[in-house]
Partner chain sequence: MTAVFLGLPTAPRGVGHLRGDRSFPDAARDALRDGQLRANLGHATATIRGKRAAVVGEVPDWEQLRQAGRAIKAATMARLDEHLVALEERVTARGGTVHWARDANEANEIVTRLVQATGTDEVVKVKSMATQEIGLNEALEAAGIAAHETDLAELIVQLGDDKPSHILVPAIHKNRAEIREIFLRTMPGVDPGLTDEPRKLAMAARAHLRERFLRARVAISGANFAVAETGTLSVVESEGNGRMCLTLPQTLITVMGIEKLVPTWRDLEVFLQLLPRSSTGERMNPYTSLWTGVTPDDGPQEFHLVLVDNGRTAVLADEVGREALHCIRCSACLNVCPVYERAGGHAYGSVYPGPIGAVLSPQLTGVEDNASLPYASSLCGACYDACPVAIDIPSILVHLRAEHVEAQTRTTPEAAAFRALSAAMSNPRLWRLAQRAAGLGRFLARGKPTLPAALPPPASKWTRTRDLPAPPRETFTQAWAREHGS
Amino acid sequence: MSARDDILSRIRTALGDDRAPVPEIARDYRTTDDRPDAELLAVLTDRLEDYKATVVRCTPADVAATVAGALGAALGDHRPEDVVVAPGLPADWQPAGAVEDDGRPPVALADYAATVTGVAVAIAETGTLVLDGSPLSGRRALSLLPDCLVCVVEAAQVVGGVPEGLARLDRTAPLTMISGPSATSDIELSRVEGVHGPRTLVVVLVG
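Let me see this chain alone, in the form predicted on its own.
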């Protein structure tokens, strides 16, 4: 008998045969948000900026130019080939000269200054961007290794709360939830950025 078997056997003995049935879990929390789209976009922007992310707005026709401008503001002088984009990012969202991720070893992604991806959904109430490993979002390493992350979010992808956001996702997908730039305050409550991912987060909000 393994240690695991021994532990489980003791648990079963302690519980006995008269175990009460597991009660139904109450799911009476709010699953939709009736606030108008404009209000949800304002809430998302407020939360992201509170987390020290930069939010820029644009129309669908101006995404590439807005992304290029955001990269210039975040990186200063940089070569176009210093930017890597998710393989499913629409061509009219990509800054000129950017490199498409081709599945190279993850460590090679750290050589790039910035990443541009889309998102699967954005949650206004928590200021959270969810990437799901799809071609539009890119693999997880793509959003974690370069020092600057630019996410393009369409207005239709913004929902009010977490339950509504999860309902839109494939829960078996490798979900990455991003709420602001990477930061920690574990040591003496002193905020340190860039510990577990990009130090700079820019959100291009379309629509």
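Okay, that was the form predicted on its own. Show me the form predicted in complex with the partner chain next.
This part shows the chain on its own.
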């Protein structure tokens, strides 16, 4: 018997011939959040700042300038071509002179100082940005290797809780949920920011 058939047969033995009915799952936890947008944006900002991310608010007309300003503040003096952006990032969000990710070997992305991407959805209550591998979010390595990550979030992308966030996603896409800069609690269970992922996270909140 193959290991597969053996294990499946063991499970059937363990559960017995007259199986108990599958228990009902009561989903009486919160699945919607009807707080007004302004409040959700305030909660998202509060959570992100709690994780030591930087949040900058701007109007739709000011995205590029705000992104450029955020990069200047995070990187100090830098060359425009040290910044790589997701291939689907709208032209009017892009900082001047930035390089578009063109599918070079992923490890080559480690040479850049910063990345700019959009997101698929943002979850206010947990301070979470979700990137889905689309042209707007970029492939996974793009938001991982450069040490500074700038994510542009539109107000309409912000939901209240985790259930609403997951419901909006493409389930088979390569998804990355990001809640603050990389961190560890492995030394005496105290949180310190900055390990292998980007040590700086800047969120540009539009609207």
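Positions refer to the first chain, counted from 1. Each form is matched to the other, and the largest set of C-alpha atoms that superpose within 1.5 Å is called the rigid core. What you are looking at is a predicted structure, and each value in this text was computed from that prediction instead of being measured.
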| item | value |
| --- | --- |
| C-alpha of Ser9 off by 2 Å or more between the two forms on rigid core | yes |
| Threshold 2 Å Cα movement between the two forms for Thr184, core superposed | no |
